[in-house]
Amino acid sequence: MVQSKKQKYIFLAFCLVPTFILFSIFTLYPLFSGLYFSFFDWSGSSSVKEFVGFANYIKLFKDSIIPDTIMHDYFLVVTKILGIMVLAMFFAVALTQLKIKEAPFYRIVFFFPNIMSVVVIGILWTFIYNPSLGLVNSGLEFLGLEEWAKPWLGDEKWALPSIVLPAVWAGIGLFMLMLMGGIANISKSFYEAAKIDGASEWQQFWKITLPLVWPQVKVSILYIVITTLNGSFILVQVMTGGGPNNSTHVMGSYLYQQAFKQYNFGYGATIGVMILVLSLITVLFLQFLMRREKVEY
């Protein structure tokens, strides 16, 4: 028995080591890291490093584009939470409820941007948008409706709004695939009872698929959440680099200009201490939020 349980232990160890070490490298050295150089002003590149203490989360509370920035990344939270949620939910059902003949295509076509890399998102709708040869302005002076054609990403009004549109849709496939697998899950018992009670599409919807799905739900969310507040500056910074006039500029690309643009990477460290704070802060908050009894069939 003692053999037993050690060689339980020596097998744990051997498959939980290796994990921890990679987890320590990759996420907790920079978390710390990070931590550390925000005392510091330090350009990045010199070996000259001076300890300022508190002085940069001073400044950090004092520069007036942080609370644009932050307004950007939650405009950015909100509005691809519902886009993406709402598409992806509906596309889910249509797919799995319906009989469509051709729902093994659609999956694959709207899972495609996910395997695009957020670069090359960016890019192509950056030729999108272009208020020459792009597809938007194109398409509208084809139907009548120059009056409407702008610099899309050159309007400090529309810049953010814009990115919105390829930030849903390179998520939307994604989470329709998570979706379809809680809802492939459902009995059809249970909308087959519905249906000789009378009940609508739409009861059944909000009755018996969202209540089964919601772990999948809150899930995406959160996700969403997390990969946004933490990764949208590429997308940003691919698209507008923060333009116009910083009307795009979100935390992480606020931080990049800071850190390898303007080499003071004390303060961008600083501001990514504020990212990961943030961030815990609003999944806490939406797991509190979101917190309801399991449903189980």
Second form
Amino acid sequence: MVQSKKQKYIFLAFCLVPTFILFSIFTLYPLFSGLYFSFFDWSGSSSVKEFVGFANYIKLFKDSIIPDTIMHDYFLVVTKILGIMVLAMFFAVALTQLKIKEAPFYRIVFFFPNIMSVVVIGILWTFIYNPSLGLVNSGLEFLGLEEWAKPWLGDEKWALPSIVLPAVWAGIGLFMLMLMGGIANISKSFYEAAKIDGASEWQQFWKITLPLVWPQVKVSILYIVITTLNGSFILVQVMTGGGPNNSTHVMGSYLYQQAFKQYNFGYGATIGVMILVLSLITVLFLQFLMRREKVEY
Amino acid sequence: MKRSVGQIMGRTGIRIPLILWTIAVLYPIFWMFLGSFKSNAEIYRNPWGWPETFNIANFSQAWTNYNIDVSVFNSLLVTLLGAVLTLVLAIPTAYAIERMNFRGSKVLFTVYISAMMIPMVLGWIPLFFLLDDLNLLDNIFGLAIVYAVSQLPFSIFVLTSFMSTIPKSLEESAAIDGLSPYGILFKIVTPLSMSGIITVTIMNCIQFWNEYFMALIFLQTKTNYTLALAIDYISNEAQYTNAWGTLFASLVIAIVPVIILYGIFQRRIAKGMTEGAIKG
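Just the form predicted on its own so far, so send over the form predicted together with the partner chain.
Full assembly next; the chain just shown is listed first.
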């Protein structure tokens, strides 16, 4: 019996320890080490790593680009949530409630951009926005709206909004499927009862569908927030590199520029800490905001 | 009668946005395929339309002038190594967390799962120096390890939920027959979770094949570039060389394997991704 207990522990260790060691080295250690780095002035070569206390954080608060990058990130968060949730909800309701024969076809097509590489999406859309060759300007010319044509990604005012479209384009499918999963779980009898009571389809949506898929809506919004704050910089990096004139820099792309282009690794880590703190605060705040008593009929 | 006419109208009306979005999704991708067969002059002359001839010069250009073959090989290598390593690391841990009652199993699971929500961008700076110290910077094997560990939380999450559906009685009777816990794990549980393992592996392969930013940070020499980096490089060059056809061809090379995988495993991929997202 003692022997078997010992064997059980050996087996447990066999299962857990190697994985956890690698996870600690390549995930946990870098995260905590990142916090530690943020208190140093460091250009990468180990001889000149200087402890500077909170100097990087003071620099962060004085850096005039930082508020812009935060604004840009939250601009993307808000526009992506609106764009994705409205369209995804519309498509999810259309494909589940209205008996459309070719619904599986739409589902398959709409989801596909979700598994495309960000590089492919970014470059493809950079080309779509290309001032002389791209689809957008050619399309505007075709419609006789030449005066609207502009170098979208080269325009300080339009570059950031132009990045929203590919982000929505690439994101809708996943959230549509999540909402469809929620709608499929709603009992048909609610709708039948509502119809007997004379509720319009619009009323049915507001009174039955939306409250009952609220858990999925909530998860979707949180997921969009997290992935945008943690990953929007990849699309920005591919499409504009933060330009023109910093007008599209988000926190992540600014971190990349500071750390890996200008070798301010300590300051880069400080920006990383800011991203971590802001995304945690945002998620907690949203969870508080969207808490809503579970609706049951 | 009037009602049914209205309904038919409604059905048709609802299809308009659906068809428009279908075009919005498919046309750019289709356009990319068409562009890959056009010469640069033709792209300027006729960016929208059908190519005059189906010319594969762009592909051979990409292959010879930009060493896409090396990048394709690197991407394949990092994808396969990463996917195998993820399974080796995730299957035993998922099994232990799901089936062995040990103290701290819930905590361990929470640690893994919460790593899915943490922005890893903070960790990339120390990771850069760690890989440098380990001589794994600018190294495909180093990148494969980083990839594998980055997908551990997702893989453990999906695998535990698959394993929880395997009836415990199978393991118990195998134990009575004298099979060791190792035997149970590798000969009973692993084959029975094959469906989950396949889902996880497809998702991880797509993830690794597509990944760009970690490769950008952790790889430096051109001969180590993955496909994503090679494409990025061609794209930056194209600003000056205007080699748009080559760029389109390299995008096509990157996307075709994903389309094939999606064609075969469409349901699995959609299900795997929605489950991964719902964990929240």
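From a predicted model like this one, the values you see are computed outputs, not experimental measurements. Each form is matched to the other, and the largest set of C-alpha atoms that superpose within 1.5 Å is called the rigid core. Residue numbers count along the first chain shown, from 1.
Asks: Tell me whether residue 16 is among the residues that move between the two forms (Cα shift of 2 angstroms or more, core superposed).
Replies: Yes: residue 16 shifts by at least 2 Å between the two forms.
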